[in-house]
Amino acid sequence: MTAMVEEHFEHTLEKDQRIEPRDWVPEGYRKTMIRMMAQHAHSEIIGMQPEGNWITRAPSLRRKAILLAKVQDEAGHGLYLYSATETLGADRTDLTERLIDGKQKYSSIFNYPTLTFADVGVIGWLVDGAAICNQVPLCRSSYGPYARAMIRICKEESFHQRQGYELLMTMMKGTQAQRDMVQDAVNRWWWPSLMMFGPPDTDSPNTAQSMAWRIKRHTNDELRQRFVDMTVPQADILGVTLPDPDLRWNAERGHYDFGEVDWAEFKQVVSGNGPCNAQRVEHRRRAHEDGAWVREAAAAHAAKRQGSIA
């Protein structure tokens, strides 16, 4: 039986079918998808926080209504991707108290600070479009809840990504005060946008097991290659200059060179000592703990409810 099970995991991935809920899948499969699955939810739980600062204070009624609507779009698919995780037995309310205690991570590009109004635009230009470039191969991913989840999650990250150079594009035509704001917000946010694709292909340890099984379709550097290509003719059309004095195009491979990440940076802000770590998962313990009280109250309800239909 084992052996079949096996040999029908294997058939489904060399055809490249999707994988399902029902189906037997490896342990190690099953622990690769939870840990992937989950850390997308708390990246889109905990990227509310730098945007959601921002809602009080922008400077429009429009601009409000935009950015509640992508910081409500945020918790949505942190939603769907619980929801995908449970489908492998995971339990949502460990995942969480795995991420507030430290033993889970999230995105590293959200423990930065969102010190202007420009920071809002630059979060849905480069992030938005670093997380596309990312996610859209995922479309295909092998677990089918997951490349579901995805497509839903691709084209409103889409239209997140065109609201903020949309923001960038009218605070260029603006004053000198604002086009310098919008190149600050590019200089401090860069870097760590090609941070969001992960180490380098030579230092990270799950990348060939993860395209083996066909959950990923391209690697990290493949992925950050893509996305400055596609990022450095935006940049000369919005007029700002990106912080790269390596940057430029490469005719023979036909991409553009860039300059190193600095990866010792990534690995402090990963390992939890960025400029808002602390801030940022605080926020998310006090929220959980303050919203006990709503899902006792749910359980109850539902304990209640079924109790009258049976």
Second form
Amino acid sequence: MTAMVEEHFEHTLEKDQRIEPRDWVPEGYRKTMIRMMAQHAHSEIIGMQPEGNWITRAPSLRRKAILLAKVQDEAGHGLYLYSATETLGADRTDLTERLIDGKQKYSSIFNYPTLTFADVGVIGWLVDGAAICNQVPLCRSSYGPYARAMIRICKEESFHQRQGYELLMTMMKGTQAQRDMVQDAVNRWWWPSLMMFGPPDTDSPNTAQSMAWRIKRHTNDELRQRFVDMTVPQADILGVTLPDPDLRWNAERGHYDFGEVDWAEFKQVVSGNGPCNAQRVEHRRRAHEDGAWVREAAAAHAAKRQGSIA
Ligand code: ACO
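What does the same protein look like in the form predicted together with acetyl coenzyme *A, given that the last one was the form predicted alone?
Full complex below, order starting with the chain above.
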């Protein structure tokens, strides 16, 4: 029996088909998928905070409506991804508690502050751009519910990226002060955006197994390079510089060379010591506690309905 289900799992991967919730999977596969999907869900939920910070101060009704829609999308992505983890037996409440107890990670990028409205544009352009670069290949990830979630999420991320770029284009056509604001935001977000792709391949404990299981389709360094290659021409069109003196086209490789990411900073941020880690987690904890009465009311309502149906 075990041999048969193992064979089914291996065949499914070999044929590049999707693993579905009822299929047998090795325990390591299940744990990896829950870890990755939960971290992704947490990132979407925590990721609402840096931009949410600007909703009340958006410079026009139009910008406010766009920003509100975008932050709501992030909430939707988070809930969608928590549902995907539940297909593998994870418990959403447990995952939320692990997040606020610091036992599960979320993306390093959301631990940086949003100092000006230009940050909203740069998050759309660079952060959502990096997210798309990382997530489009995950639409072919071997776990069906995750792969399908990625298709929808990537479509929305693409809208987010465009709104960011359009916002920056508008600011770059404005005053010198606005252009300076954009450049300052780019300077602050460029390196953290490169960190989003994870540690270098030589220091990435999960990549080899996740590639073998076809969960990941490319390594962290491959996707980081793809992002740099994609972004440099966009920066030129926008009229900003990227804060890397080593950034230059390498005709031999057919790619841009770029400088070394500050991996010590990355480790600090991932281990909870970034500029906003404590604030982000505390805010999430408060929201969870403040929402307790809603969860209780929903559960009571569901129990009452159940009773009346039976
Ligand atoms: N921020 C925080 N933690 C990170 C980051 C990061 N940018 N990159 C890697 N890590 C963590 C990994 O989760 C792993 O932690 P763990 O094993 O203790 O759980 C550890 O660092 C080592 O990294 P890898 O071995 O490279 O881990 P993995 O193979 O999972 O690759 C990656 C990391 C690329 C982030 C992968 O998990 C992934 O593609 N996830 C799905 C996309 C995602 O979560 N995006 C979130 C941000 S996008 C957004 O919300 C807009």
